[in-house]
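Take a look at this single chain in structure tokens; it is the form predicted on its own.
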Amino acid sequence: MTFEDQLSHLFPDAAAIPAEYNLPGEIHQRSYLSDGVMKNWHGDVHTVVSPICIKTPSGLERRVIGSYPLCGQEEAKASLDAAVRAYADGRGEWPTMSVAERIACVEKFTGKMIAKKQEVVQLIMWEIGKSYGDSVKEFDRTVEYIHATIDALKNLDRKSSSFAIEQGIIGQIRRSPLGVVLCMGPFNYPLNETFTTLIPALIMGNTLLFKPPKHGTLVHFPLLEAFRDCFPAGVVNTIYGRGNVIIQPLMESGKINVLTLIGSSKVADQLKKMHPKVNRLRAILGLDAKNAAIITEKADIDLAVKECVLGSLSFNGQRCTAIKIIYVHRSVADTFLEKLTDAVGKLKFGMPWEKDVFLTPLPEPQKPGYLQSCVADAVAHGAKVINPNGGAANASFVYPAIVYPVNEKMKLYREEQFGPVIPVVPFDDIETPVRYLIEADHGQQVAVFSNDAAELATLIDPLVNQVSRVNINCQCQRGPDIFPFTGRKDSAEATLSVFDALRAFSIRSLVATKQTEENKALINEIVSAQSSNFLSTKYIF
């Protein structure tokens, strides 16, 4: 079958759709959950569509999955409130509860959450694109990240649970939380990237506004009830709605007390300027990044082709993690153009329920437009696409395109494609791409390709200090979950990794006192009776 073939074919009947991978029938939530009760609705919806056409008499059309509700201020606002009760100024029953009755609550939550498994992973699958396998991967390393989370903060209060003595004081350092948490996650990675921050900000004591990423929104429905169930009323609230039109009086509310967004920077730096108090407002972000990949003339050509294939066009090329501009060396570029060129070819595409597919729809509607302009302007500045078929599409599909040689006169240069565009960058001077770097409002990661240690060495000194991470020989990526995830200039505030998280969504407080015979006779009756779930030696197993 030719590459035309393919591609004209590339969407199904309904009737070939393996009845395994099918969505039972549409999905059509009408209810969310508010202080404690799952609140039903009756007014505006939103249609969700998938990005997986159908082949219908009229043409292709994309599949209707669901819809989910379209609420307003006044719905917002009453949730806020249902927030603002349930930590009560730092004295509600979720802040003030033990560590260990936290975990149990989050360990109870994540029970009945692997029981929706398979429904979270179908609509991971038909709501965003992506492939069975990595829907399957997103939701067990989802799991894994709440189990790690555990860990981490049973290891952290059993280093808490002993008193200093300095200086004559007597001294008991935990975290406690900070607040209320707006808690906002990515369309990529609806599950995982949202539970990166809600997880841990629920498990320090905060309590939550939770609202879904527009593709990706009914991924959370099987979930609302556990909760319900599994969390005091008012502690995690669900908040839908157009963002322009519910966020804003939240954030001028001043009650939001932390930001959580895995977003753009201008969506972040206008939320913040909302707040009437910004210096109260913790913000914890994770931005935009358009990674670079550097391949000198002393690198391994077939490895770097490889990882910069995963790098730039897992999952399409939809992930801030993502390599999204290429420099090779003048000299070796030829040579890696080739091969890039081979191992893209050799890809599959397909619909996500496929064996072994790699590039499937794009859930954004007006992307395949967007990554096509893209790639019109490159050439009409001089690039070419490099690679049979690049930049072909098929409604929500477009195939890979390799656009050689890019120069800073193309949007391709600049923007954050975030889609299945590759642009490659030949240099002579590696000042080129170190300058580029330099000169960038991202800073998240880089990947650099040699195998001359002097050579990594004289470029690792200076890069760190531009970006968060410097991937040697490898992708850029966000793993492992111990790992620092962070960013320099507009990608990144705060840092994230499973402690790191705990840290950023607390803040360290102590109780002290002089060391008198009298005071250690307090401390002693108050730690005897556990009597105050903060000042405590419990250790926790």
Given for the second form:
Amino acid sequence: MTFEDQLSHLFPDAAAIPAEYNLPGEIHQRSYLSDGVMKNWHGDVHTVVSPICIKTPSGLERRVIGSYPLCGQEEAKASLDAAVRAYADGRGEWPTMSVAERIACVEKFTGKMIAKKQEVVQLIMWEIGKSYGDSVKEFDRTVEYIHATIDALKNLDRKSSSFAIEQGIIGQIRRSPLGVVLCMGPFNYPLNETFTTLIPALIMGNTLLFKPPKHGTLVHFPLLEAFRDCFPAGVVNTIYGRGNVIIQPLMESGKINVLTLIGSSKVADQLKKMHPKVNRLRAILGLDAKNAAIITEKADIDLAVKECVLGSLSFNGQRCTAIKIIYVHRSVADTFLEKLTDAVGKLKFGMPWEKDVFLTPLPEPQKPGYLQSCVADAVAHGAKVINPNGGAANASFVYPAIVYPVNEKMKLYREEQFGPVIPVVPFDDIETPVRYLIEADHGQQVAVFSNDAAELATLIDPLVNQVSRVNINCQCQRGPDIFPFTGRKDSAEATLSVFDALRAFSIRSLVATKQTEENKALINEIVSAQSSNFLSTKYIF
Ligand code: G3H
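Form predicted on its own already given; the form predicted together with glyceraldehyde-3-phosphate follows:
Following is the full complex, with the preceding chain placed first.
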């Protein structure tokens, strides 16, 4: 079959969708979790269309997979009020509950979540077009993350279960919650990245307002009853609706204590400024990135190609950690480009359920047009699409384009394309890519390819002060989840990892007293009677 045939026959007839991967029917969500109950919704809804198109007599159409409530400010405010009530100025049942009891609630939730795996995985695949294999991985990684979070909190709590005595003062130091958290996740990891902030925020005793991402909303619907059944009323509340309508009043209320968002720096900036007392707002943000790969003369080109393909095209380049620009030394550029072209040409494209599929349709309706405009702009400024069929598109699918040579006049040089376009820049002097990173607005990660220890050493020291992770001879990535995930400049605020997230969503509080006989007796009495959850030597095994 020619490429053209493959591309034009990419999307199936409705009847050709394998039954085991098909949704049982459309999912029309008409309820949402707020204040401990699933509230019914009779107002406007947003129709959810899949990136997967279906052949119809009138041409290709994105398949409708369901709809969800488009609530307004009133409903969002009711959810905020519920979260504020549940926190009750830190005196609510959840923020004062013992760590062991909170862990038990999260474990119960995890069990119920696992029971919904198949439904959630199918929805990830249909809602954002992620391959079935990667959708399963996203679910499993999230469950592992929750287990790791529980273990990390147990460790933290064990370390806090004793008293420190210094300079005649007895103290017990623990981490306490911060208040009401507004949590918003991204479409590319709608479950995983939302939960890597939501779960630590929750388990540390905060109450939550949780807005699912625009694409990847239905993914969360099967889990809402589990949230309702496992946590006290008002601890987890969902908000649905247009972000630009419902979020502003929430921020302006001043009742949000923590903003956690994986999204754009522009939106994060706007939201923070809406808070009447920015000093009271903690922000935990994963933002824009334009990670570069630097391939030197001394690189193993085959390895560099393999990692750059994974780095720039996994989930069609829609990862914040994706390699979004490649600098290659001019002396090895031809070899690199030839091998890169060959490797990209071998990637299988198709429907997310197809075995070994790597490239799939894109969920954002504007994305194919945007990517084409980036490529056209690069061509107008002197670059070429060097791989056969690069940039060819059919509806929501865009075939990867390798664009060379890219320069500073092109949009692809600075903009985060977040899609299957690979800009490649030749360089003669290693100072060129280093300066690119220094001058960039972003500072998340870099991938350096070289087999020369001395060369690597001279690059590592300046680069660790530009970005937050220097990857040697491998692509950029977030994991393993125990590693710190953060960024400089417009790429992040605060640090996420299993352990760092527990710290980010809490603050250290301590109880202290002078070491007198009377005070020792009082502390002993409280500890023996187990009458305080904070002042306690209880040990979680
Ligand atoms: O979208 C950004 C994600 O945090 C990337 O995670 O590197 O594991 O794909 P990943």
